[in-house]
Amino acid sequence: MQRIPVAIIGCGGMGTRHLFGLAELERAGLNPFDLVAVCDVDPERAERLADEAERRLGRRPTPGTDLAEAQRLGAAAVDITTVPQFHHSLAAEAIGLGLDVMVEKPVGLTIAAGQQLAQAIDGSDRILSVAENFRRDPMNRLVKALIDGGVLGEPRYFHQSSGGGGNLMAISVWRHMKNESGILFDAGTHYTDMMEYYLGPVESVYAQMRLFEKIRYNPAATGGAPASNPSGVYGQSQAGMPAEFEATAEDALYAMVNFASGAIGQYAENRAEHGRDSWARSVHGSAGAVEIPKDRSGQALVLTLDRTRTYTGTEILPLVPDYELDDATAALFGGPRAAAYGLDFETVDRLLLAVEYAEFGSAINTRSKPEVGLEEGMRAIALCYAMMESGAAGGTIVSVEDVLNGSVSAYQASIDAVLGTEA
C-alpha cells in the first residue's frame, strides 16, 4: 500500500515524541507513513526536528514553518503537537485544507474552544483523531475486557488518586499557567477519558480545588537535573526557562463522580505533594476489585475475586478469552495477550505513540472512525472542566451535560477571553 505523506507540525517535546513513536512503527515493519515536512513557527527547531528524523527514519523531511507549506510539501495528513492553545484552530485550519488530522489532546483549551472547531469543520469527510494514549496501554485494555467481560460483576465504585510534585516545575512553565492548560487539565484529560473508557458516561461531579505551590522553582535553569523530563526531550528547553516563576494554575483537585450506570468515582490530584510520591486506580464490582498499575508501567493487575481469590499477571488470561490486542499492539508489545511487560518508560512512551500512528493511518486509509474522535475529546474535557468548575464554586454539583454544551463555563472564561473564544 503506498504510504501517506504527513508532516508533523509543532516541533517542540511533544513533536520529537510523536517522531520517536514513528521511528518505532518503522522499525517494526507497520508505517504507513512518509514524513515529508517538519513545520514549527520557529525555523530551528523545524531544522533540529528534521535533523533527528533523518537519523532515525533514513530520509530527511523538509523543515516548514506553517500548515500550508506542509500542504505545498505534499502532506495529506499532519499530526498537531503545539502547545494546547493552538490545537482547535491549527485542527480546524487543517481539514479546511483538505488535510487529515491527529492532533494531540485536549482537543481544545475549553469547550467553546472545542466548539468551536466542531462548526469549522461540521460536513467535512476528513478524519479527526485525538491522539489519547493512556487508554491504549495493553494493561488498561486488559481491564476493560474484565470489566466487559463481567469478571468484577457490576462495576460500582472507581478509584483514582496520585500526588507529587511538590513546589517543583512539571515539564515546563506552560502547565502552571491557568490560560495555557494548567496541570491538572494537562494531565486531568487523560485521566477524564480513563474514567469513560472504563465505565462509559459520567453524568455529575462535586469537588474541591486549591493552588497551594503559587511559586514554582525549575532546577535545570541553575544547572540541576529537570524535576521532569519525559523521554528526555525537554532539557534544553528546560535550561532557558525561568528559576522560579508564579504559578497560576491550580495544583490539587478532589472530586466525587456520578457514573450514568449509577457507579460512583472518587477522583484525587495532588500535584503539590511534599511527601513521596502516590499513585492508586482501582474498579471495585459486585463480583470483585482490580487494582491497576500506573499508566505506562507494564506493571500486572491484581484482581480479587469473592474478597478470597486473587490473580495476577498471566494468572488473569483464561479469565478474559475474548481479550486480544490490535495487531498492531500485539507486535509491539510482545503478543496478543500481554499481561504484563518490562520497559522502561521511555521505550513505553515511543511505543504506545506508534501505536497512535498506526490506528490513524487505518483509519485514513480505511475511511472509518478513530477510536478517540472529537466526540471523545470533548467528553474528555467537559468532565475535566465539571471538576474544575465544581471546585471554582466552592463544590456544587455541576453537570457534565451542562459543562458540555456551554452553560456552566465561569472557571473558564478567563481561558476564553485569551483564545478569543468568548461567546
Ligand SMILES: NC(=O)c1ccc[n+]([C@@H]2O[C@H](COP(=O)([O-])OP(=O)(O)OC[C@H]3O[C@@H](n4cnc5c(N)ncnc54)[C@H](O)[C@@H]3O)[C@@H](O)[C@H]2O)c1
Contents of the next structure:
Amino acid sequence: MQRIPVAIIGCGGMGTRHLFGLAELERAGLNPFDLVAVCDVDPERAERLADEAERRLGRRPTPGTDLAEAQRLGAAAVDITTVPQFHHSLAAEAIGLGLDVMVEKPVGLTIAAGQQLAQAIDGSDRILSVAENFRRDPMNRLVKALIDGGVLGEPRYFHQSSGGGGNLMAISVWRHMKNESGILFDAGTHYTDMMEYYLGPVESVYAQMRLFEKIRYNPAATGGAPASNPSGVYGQSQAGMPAEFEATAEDALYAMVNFASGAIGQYAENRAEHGRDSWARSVHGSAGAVEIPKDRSGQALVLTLDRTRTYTGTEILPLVPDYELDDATAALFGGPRAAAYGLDFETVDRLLLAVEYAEFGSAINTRSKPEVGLEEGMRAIALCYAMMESGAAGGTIVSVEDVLNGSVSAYQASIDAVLGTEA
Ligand SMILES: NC(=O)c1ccc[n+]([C@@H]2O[C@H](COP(=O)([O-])OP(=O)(O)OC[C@H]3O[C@@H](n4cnc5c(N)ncnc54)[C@H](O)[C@@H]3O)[C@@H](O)[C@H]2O)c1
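Could you output the structure for the form predicted in complex with the ligand, given that the previous block was the form predicted on its own?
The complete assembly is shown below, putting the previous chain first.
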C-alpha cells in the first residue's frame, strides 16, 4: 500500500516524541506514513526535528513553518503537536485544506474553541483523531477488560489521587498559565478521558480548586537539573525559560464525580505537593477491586476478588478470555494478551505514540472513525472543565452536559477572551 504523506506541525517536546513513535512503527515494519515535512513557527525547531527524523527514519523531511506549506510539500495528513491554544484553529484550517488530522489533546483549549472546530468539521469526510495515549496503555486495556467482563462485579467507585512537583516548573512555563492551559487541564484531560473510558459518562461533579504555588522555579535556567523532563526532550528549551515566574493557573483540584451508571469517583490532583511524589488509582466493584499502576509505568495490575484472592500479571489473564489487544499494540508490546511488560517510561512513551500513529493510518486507509475523535475529545475537556468550573465557583454541583453545551463557562471566559473564541 502507498505510504500516506504526513507532516508534524509543532516541533517541540511532543512533536519530537511523536517522531520517536513513528520511528518505532518503522522499526516494527508497520509504518503507513512517509514523513514529508516538519513545521514550527520557530524555524530552528523545525530544522532540529528534520535532522532528528533523518537520523531515525533515514530520510530528511523538509522543514517549514505552517500548515499550508506542509500541504505544498505534499502532506495529505497532519499531526498537530503545537501548544494547546492553537489546536482547534489549526485542526480546522487543516480540515478546510482537505487534510486528515491527528491533533494532540486537548482538542481545544476551551469548550467554545472545541465548538469552533466542530463547526469546521461538520459535513466534512476528513479524519479527526485526538492523540490520547493513556487509554492505549495495555494495562488500561486490561482494566477495561476486567470491568467490561464483569470480573469486578458492578462498578461502584473510582479513585485517583496523584501529587508531586512542589514549587518547581512542570515541564514548561505555559503549563502554569491559565490562558495557555494550566497543569490541571493539561494533565487532567488525560485523566478525565480515562474515567469515562473505564466507567462511561459522568453526569455531574463537585470540586474544590486551589492555586498554592504562586511562584514557580525552573532550575534548568541556572544550569541545574530540569525539574521534569519526560523522555529527555525538553532540556534545551527549559534552559531558555525564566528561572522563576508567576503562575496564573491553579495547581490543585479535589473532586467528587457522579457517573451516569451510579458509580462514584474521587479525584485529587495536587501539582504543588511537597511530600513524596504519590500515585494511586483503583476501580472498586461489588466483587472486587483493581489497583492500577501509573500510566506508562509498565507495572502490573493488582486485582483482589472477594477481599482475599489476589492476582497480578499473567494470573489475571484466565479471568478475561475476551481481552485482546489490537494488532499494532500486540506487535509492539509483546503479544495480543500482554499482562505486564516491564519497560521504562521512554520506551512505553514511544510505543504508545507508535500505536496512535498506527490507528491514525488505519483510519485514513479505511476511512473509519478513530477511537478518540471529536466527541470523546470534547467530553474529556468538558469533564475537566466541569471540575474546574465547580472549583472556581467555590464547590457548586456542575453538570458535564451544561459545560459541554456552553451554558456553564464562567471559568473559561477569560481564556476565550484571549483566544477570541467567546460566544
Ligand atoms: N499525550 C501526552 O502524553 C502529552 C505529553 C506532553 C504534551 N502533550 C501535548 O502536546 C502538546 C504540545 O506540548 P509540548 O510539551 O510539546 O509543548 P512544547 O512547548 O514543547 O512544544 C510546542 C511547539 O509548538 C510550536 N508552535 C506553537 N504555535 C505553533 C503554530 N501556530 N504552528 C506551528 N508550531 C507552533 C512551538 O514553537 C513549540 O515548538 C500540548 O497540547 C500538550 O498537552 C501530550
